[in-house]
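Single chain ahead, by itself, as structure tokens, in the form predicted alone.
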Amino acid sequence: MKKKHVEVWGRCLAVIKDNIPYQSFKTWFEPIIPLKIENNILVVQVPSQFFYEWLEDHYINLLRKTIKREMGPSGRLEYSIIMDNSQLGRKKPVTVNYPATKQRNVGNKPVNMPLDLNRGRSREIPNPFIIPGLKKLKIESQLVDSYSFENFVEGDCNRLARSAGWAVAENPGKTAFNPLLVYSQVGLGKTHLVHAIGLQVKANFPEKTVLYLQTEQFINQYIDSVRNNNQNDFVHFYQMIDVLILDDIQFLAGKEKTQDIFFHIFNHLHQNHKQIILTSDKPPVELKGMEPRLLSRFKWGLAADLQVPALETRIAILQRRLYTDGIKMPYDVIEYLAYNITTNIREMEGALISILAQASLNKKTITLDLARQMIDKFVKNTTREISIDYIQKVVCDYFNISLDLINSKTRKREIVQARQLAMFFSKKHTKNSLATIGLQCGNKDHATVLHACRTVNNLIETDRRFRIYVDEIDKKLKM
């Protein structure tokens, strides 16, 4: 029979286990051990100083609310932390117990000071199941603030999904946009837009309970709920929600008891005027997997893709990016940095960032010398493919032309000329078509790149002059 200290501390991590990532519970939860309950207090010992702070950092909000559910309003935590005082000849770890308490040196001696258990109570703990007794429970949307639509950049790759989204925000669950369901590749901001959906809902409907999770942790939920059998919980528990927000719902496929369950609350939620948002990196005629009943009602509402950013709104992300952080950098880095990373925002965000990483830890300045250093390494890992747009800005820097010019309708001599060589390269250095060449330059036709392809290799035979111009483009756009 289990001693009562052991199954108290075992309810109290299945509550916890439900509320945090996976990988976070093993890491810091897993290795507690509950020791003794005495005067309503429960001992559990710790490896190690750090992990008692860490634990007080980042889960004591967590830590607050699960004792008091299982032990009681007068319910109390304390710490026994095994440290190894080999300096002062012990051979064995000894065993310091600490309350649930800050701590700060003075002098060699270690003071304990009490911690605001006030902290954070406007922020409650997320709870994936109704607690018995309780009608109403506040949920923690698990929203990131900065995931807003102010910062969210608006452009023609996502326009149609941003303005569904806010249509959504200003009345969610009564616009024909129910579900919404937001598809794209990967990092092209939809966990970032569905985010802004939700922060902008709260913003505008306070009483509403709004909630964002991954499919992962709703399938892990629901496994949960079956092995503790409790599924009537857990489905009463969603059917709660006014806005429920999944992300990556192409993780149910082939889970048939999970899409079984969700096809319950979905209905529940959409019968009852409640707002849907999903995400998927595909959009529901490409999802395999999927039951058809649950695929039909992905297609009630709207689904609306985001495409790959064009060179505008890749500078104003990265602008954007910089102005929220407080930092400011060269227009010419950030245009470098927008040429060179097309296809994913989360890595132009990354190389954003390591490019500030390097300059502040080795104490230098932003340049685009530094950008070039630290792109090529960043790119050389990615599998870079050169851009239209970049060989685009490489043939006007050489022949000191603007951008408009060379996408114009104009017949001078030099433009036709720099924009054969643009035509030319991009067959050369990249997969695009002859049809997606000609549209990103100049909106020409298929026939026209062909010719200027043609026009360019016969000028290298025959042009010494223009020969030293190609190889001196080719040597750039490698560089």
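Everything quoted here is computed from the prediction, not taken from an experiment. Numbering follows the first chain given and starts at 1. So that the term is clear: the rigid core is the largest set of C-alpha atoms that superpose within 1.5 Å between two forms. First, how it differs from the form predicted in complex with ligand ADP.
His264 shows a C-alpha shift below 2 Å between the two forms [criterion: core-superposed Cα displacement of 2 Å].
The two forms, fitted on the rigid core, differ between the two forms by 2 Å or more at the CA of Gly72.
Core-aligned CA deviation for Asn204 between the two forms: less than 2 Å.
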Given for the second form:
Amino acid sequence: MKKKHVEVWGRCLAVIKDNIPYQSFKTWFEPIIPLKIENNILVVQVPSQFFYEWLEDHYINLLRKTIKREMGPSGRLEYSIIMDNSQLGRKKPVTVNYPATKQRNVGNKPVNMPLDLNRGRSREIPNPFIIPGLKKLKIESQLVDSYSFENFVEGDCNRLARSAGWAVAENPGKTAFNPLLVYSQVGLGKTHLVHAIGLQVKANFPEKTVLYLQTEQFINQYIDSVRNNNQNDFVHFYQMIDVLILDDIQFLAGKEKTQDIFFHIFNHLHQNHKQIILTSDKPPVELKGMEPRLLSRFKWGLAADLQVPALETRIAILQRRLYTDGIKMPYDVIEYLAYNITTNIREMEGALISILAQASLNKKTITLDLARQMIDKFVKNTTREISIDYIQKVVCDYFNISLDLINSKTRKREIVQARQLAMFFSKKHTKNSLATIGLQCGNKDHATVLHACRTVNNLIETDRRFRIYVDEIDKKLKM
Ligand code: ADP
Ligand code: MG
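Next up, the form predicted in complex with ligand ADP in place of the form predicted alone?
So here's everything in the complex, that chain up top.
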């Protein structure tokens, strides 16, 4: 006989299935596992926090009605979220009550934040940084659990920064990487990486005090301390920290007073072998509006950059993200996303979420076409440019040959022709120079690319069948 919770959830699913598009059902309801019924509370397991929030945001009414219908007016639903707690190496179920009161802080983060980082709210408390009633100073680290090392995909683009970060986490304050400064353009993983370091320190050394904060928070706290005349408390607070993570220090530019106080905090921490971790959007030498003595401190340790990830790494990042969120998506869609959004991981993840949303809310199946439409919307206004990578892929798919061949030395006629077409379309659709195109299409020189463009143009004029190929590929590229 079927267990009662399985049976009840099965009936709920039947109702839900009739009420929402199939694709949404598949994405958001099929992965749910019923666990038990106790006191007329049905407990179901969902794959992630993101998943739970999505259900709560989009299906709360449907769920409420269905539960009532199948379990009576006193019927209730509770979610159990499997949190992949990599630091502890075990799965930790977290229960969230339903009807939920938008409790977003499940997991092992305390809900209230002892350290008041919101400017201006802490004025009544004499010392804003110590919570009254607590004997031992407890500082909320402000670390986000999902920004773990486990979720940080390794690639050539981040190898140095990642391994330096790992070394720091094994031995905070004791390596040559102090400060560790991670820099890159936006959306390439600085914030994620420094959180990962902080989380790893806490896993390795639970007694150490770790604090992550954005530079703006630091600046605002300092301004408050001046206003409340408790700058000493401010400085003392920071001097007690074992691992200080300050994100986006470029915002210190031009803030002389804050730089001054930070200089003193920095020196104190450094002298006492406490770890300092910084991020910025530029290498230290290019940071403007910084006091020279502070800049020179930044150069004491290691400055490591994060670069734009290569295609395989971008695919791996998307897959990782889908995996942690417990969502399935066709591989060709993932690949398409990774091919087309090349400069910024945050943008790529944004596109991923839009596709999920579109599919789920507008009764659409997640297909390559849907992905194309979304990406167009997403990147049209920015710097969308068809990439050489993508052109090569479309040409190879069209002729059904493997990508390796087009970049190999082979002189087989059909391969040469495909290579020439890839060069021709790269010239037509990208802003790359002939030399760059040549380099990326089988390591050829600019003269070869020029020759390829001429050949293709000639063939278009003389060979009708060839012209049809070109038109069809062109259409595919613009889709
Ligand atoms: P930055 O601070 O450099 O602007 P973020 O750390 O906010 O960038 O990263 C943007 C998004 O990309 C985040 O969601 C982050 O999790 C993701 N991300 C960046 N690098 C990686 C990586 N190597 N592996 C997995 N996810 C990554
Ligand atoms: Mg950031």
